[in-house]
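Quick heads-up: it's one chain on its own, the form predicted on its own, in structure tokens.
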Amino acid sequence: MRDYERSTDQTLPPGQYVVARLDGRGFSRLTREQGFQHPFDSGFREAMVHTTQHLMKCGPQVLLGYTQSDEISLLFHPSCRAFGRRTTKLLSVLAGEASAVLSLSLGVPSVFDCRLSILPSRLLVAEYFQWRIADSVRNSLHARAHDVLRSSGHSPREAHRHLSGLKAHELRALSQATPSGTPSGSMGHDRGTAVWWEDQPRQPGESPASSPSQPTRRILRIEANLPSDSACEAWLFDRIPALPNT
């Protein structure tokens, strides 16, 4: 029964980097029937942030998160050895732990699943992040452009025909055309947010007892205001390691 069982593990190779993405399960509906504030929600994003923190400190040796949306993306460090880099394993964790964690934190079932993307250099890497990060743009464009239509007398029907098609800048004009200005919650949050570990110095009598002679402690940071272009791509290899012997 055990070969059968592991008939269909894999394993990640070696010293390579690893990118998991988690998406959320019917949460269009979920946040609908939830009544949270459309187009965008800070409780719901709060949530969010709190899940992939939560994942970042759950086993696999993880050094930046990104949300935006109903999604959550998680980049592994090369050298990661967490569950002997078992795919099934990865993936059936990830998602349990995330799903757990968003359904207390929103007090209804919240699902996830999760892929995995094996990257071979540090420049797709940063690529990786970069077209989340261009998603969650065009969806914020697409959210605030929706609203527009729906507050002129379009159904949604008419307001989701409307909008097929159109390019970002005919999506950020529409998005402009409200007189009532940005809708509530929306601004700051149309690149995402980023969460990565950073090491800081130690205050005197902060270290462990465990570990007296530790200068450093490593903390959480998140950042919800990302830059954008070449900016961005620089502050992201900052973040990303050389992959070992490169």
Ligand SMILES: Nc1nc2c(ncn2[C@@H]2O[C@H](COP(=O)(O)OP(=O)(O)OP(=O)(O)O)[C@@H](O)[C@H]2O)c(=O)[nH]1
Given for the second form:
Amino acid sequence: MRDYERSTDQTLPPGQYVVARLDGRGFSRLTREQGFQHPFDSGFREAMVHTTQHLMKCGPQVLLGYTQSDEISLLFHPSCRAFGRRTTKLLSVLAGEASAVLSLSLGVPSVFDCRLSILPSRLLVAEYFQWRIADSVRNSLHARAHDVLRSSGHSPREAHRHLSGLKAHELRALSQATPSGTPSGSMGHDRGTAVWWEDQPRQPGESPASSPSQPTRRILRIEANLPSDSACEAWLFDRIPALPNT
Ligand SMILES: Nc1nc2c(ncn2[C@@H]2O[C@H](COP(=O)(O)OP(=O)(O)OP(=O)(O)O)[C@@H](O)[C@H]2O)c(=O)[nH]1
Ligand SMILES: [Mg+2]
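Okay, that was the form predicted on its own. Show me the form predicted in complex with the named molecule next.
Time for the whole complex; same chain goes first.
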């Protein structure tokens, strides 16, 4: 029987970059039914950041987390050995932990799927996160422009048809205007939120009795205003370690 079970289990190659991406199942409906503000709801965003922080503390060694819309990406340490690097365990435990924590935060069943990518180079890891940030920017522009058209009297179908013919700069101009002509207030959320571990020096006398020589402590940092373009790539590179043998 064990052989039948193991036949669908794979082991991730050691010493490689692995990224997990969790995505909310049916969250278009969930966010609508819960009456969350569209396109950005600060309570929903807080619950997603809280879930990301939980995933970074729940076992596998995660270096960098990133959340936008209803998704969460996690970069594992290349030498993370959690669950013997078995894909079935990683996928099911991460999806289960995220679903449990977000359900408790929102008070309704909230389910995530999970997928894994093996990325062969540090550059590809940076490109992966830039890809998700670009997706966030594109979705935000689109959602905000859609809201502007809806609140100026267009039907959902008309708004959709109008937006599909617009170029990027036209979309941006439209998304920055409210019907009354004042700038929209939710621009700061466009690039999503990153969470990462940082070593901070301990204050004198702060070292725990169990490890008095430990000069630093690890804290979770949160950044909701990620830099753009080449500054973003540099920001990401600072948080992605080189592979042990490169
Ligand atoms: N109101 C609101 N909706 C949000 C917010 N963040 C994400 N969403 C919604 O979450 C959905 C995410 O898109 P998808 O993952 O493609 O849609 P889904 O319904 O979850 O579909 P599956 O992932 O395929 O199950 C979109 O409909 C977004 O509008 C938010 O802050 N407020
Ligand atoms: Mg989804």
